[in-house]
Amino acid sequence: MRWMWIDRVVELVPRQRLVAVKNVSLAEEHLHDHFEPVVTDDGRIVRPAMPIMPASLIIEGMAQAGGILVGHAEEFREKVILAKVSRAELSREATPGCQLRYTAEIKSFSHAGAGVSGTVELAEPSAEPETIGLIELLFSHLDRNMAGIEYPEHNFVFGEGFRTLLRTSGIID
């Protein structure tokens, strides 16, 4: 995978829970296309327009955290893919200088895949972390697909980018 939407895994309880963080940086190219001011109900501008991380990328960050948790459960032998976003509620944007904290928990697990429940917290430099999102995801073990399609033997889902992230986070050697 070319785009990584998490920077580090900070906690892993095998087959149960994974916590990862993403530091939102102004150096990220995608931020420069997304601007939205914060306005109160009475029309007062609380914060002028500034770059924001798109909600779809926040959800993808949770999917990557959940996918690593599900993949780790079978020692990365399975090709784990996101099959469905069952729920995605986000209440705030993430802006440069913030840190996102993804907490993924396995709710169900079988030979075919897994269900993951996720919480997204936002930490701004001068404030306490705030829960800004609840996300429910379903993952499939690709090689166990019902269509009988054959995929390459190598695990292209957990490629070199993910291996680097897992090594620097102390998850694998």
Contents of the next structure:
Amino acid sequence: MRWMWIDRVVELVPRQRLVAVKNVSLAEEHLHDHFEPVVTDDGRIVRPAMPIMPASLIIEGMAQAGGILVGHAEEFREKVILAKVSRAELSREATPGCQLRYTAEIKSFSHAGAGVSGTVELAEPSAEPETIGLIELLFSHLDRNMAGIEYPEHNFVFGEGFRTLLRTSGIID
Amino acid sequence: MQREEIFEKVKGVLVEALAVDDDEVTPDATIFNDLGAESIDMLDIGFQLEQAFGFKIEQGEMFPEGVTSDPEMVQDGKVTEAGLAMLRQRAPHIDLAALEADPRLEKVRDIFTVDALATFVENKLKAS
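Same protein, the form predicted together with the partner chain this time rather than the form predicted on its own?
Full complex below, order starting with the chain above.
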């Protein structure tokens, strides 16, 4: 089972936009390995260490949201892989109990791949969601690579983990 | 659109896509060797040029693909006359003089300069 970093797709406009949510839970093991304090330049601790979701996994969540959007555009026939993180800016940390909302939009699309622009929102349990990040990603259709390298016919990108998510989100039967 | 304006927009795209400094993007700088582009960056550069100039770019249009792996185009580590003819036909924006003088395979990556990319854009704008 591959790591899934989104819990559900809540909106899908084919070839345009996909919205997915991720609930950050203290039951997730990675949080117990990632405690970060906030320290000023002169070494003063302004917030003690607490479990936070690593920024790299937030980017992965956006990549999964964007990857599904790009894959859906060609009915999951293409092997869609993340080729480049063009930009990633996150302004605050995600802690247990919050919900992340990823909105991925296709900016460019060709038979070789797609450019996706993403917005990350964070909602605390009793607060309005706020935008905490902008992430721009480039996806490649693996079988259309410039080097002409051939890969197995089986679509190993959209495997069982993704298919389960797509089923529970009502995107596929 | 004037050549200077095209060049400045192309420069902006390359600075953004390749995370290079403004002053590195000179007309003679080569996209792959001097600016460090990898093959996947061509997709990114293509998308950004499409957005900046409002035209559509087909795969392999900026820089022909498959030259180096085609035995008709490359023999004994050198680009053949057929390979040069294909490049002349499919990439009229690229100055091939240096490759014609020294057709060694490793020189292929040197022919794609910032100036060639600006000429590619200029030709596309004229044709549209």
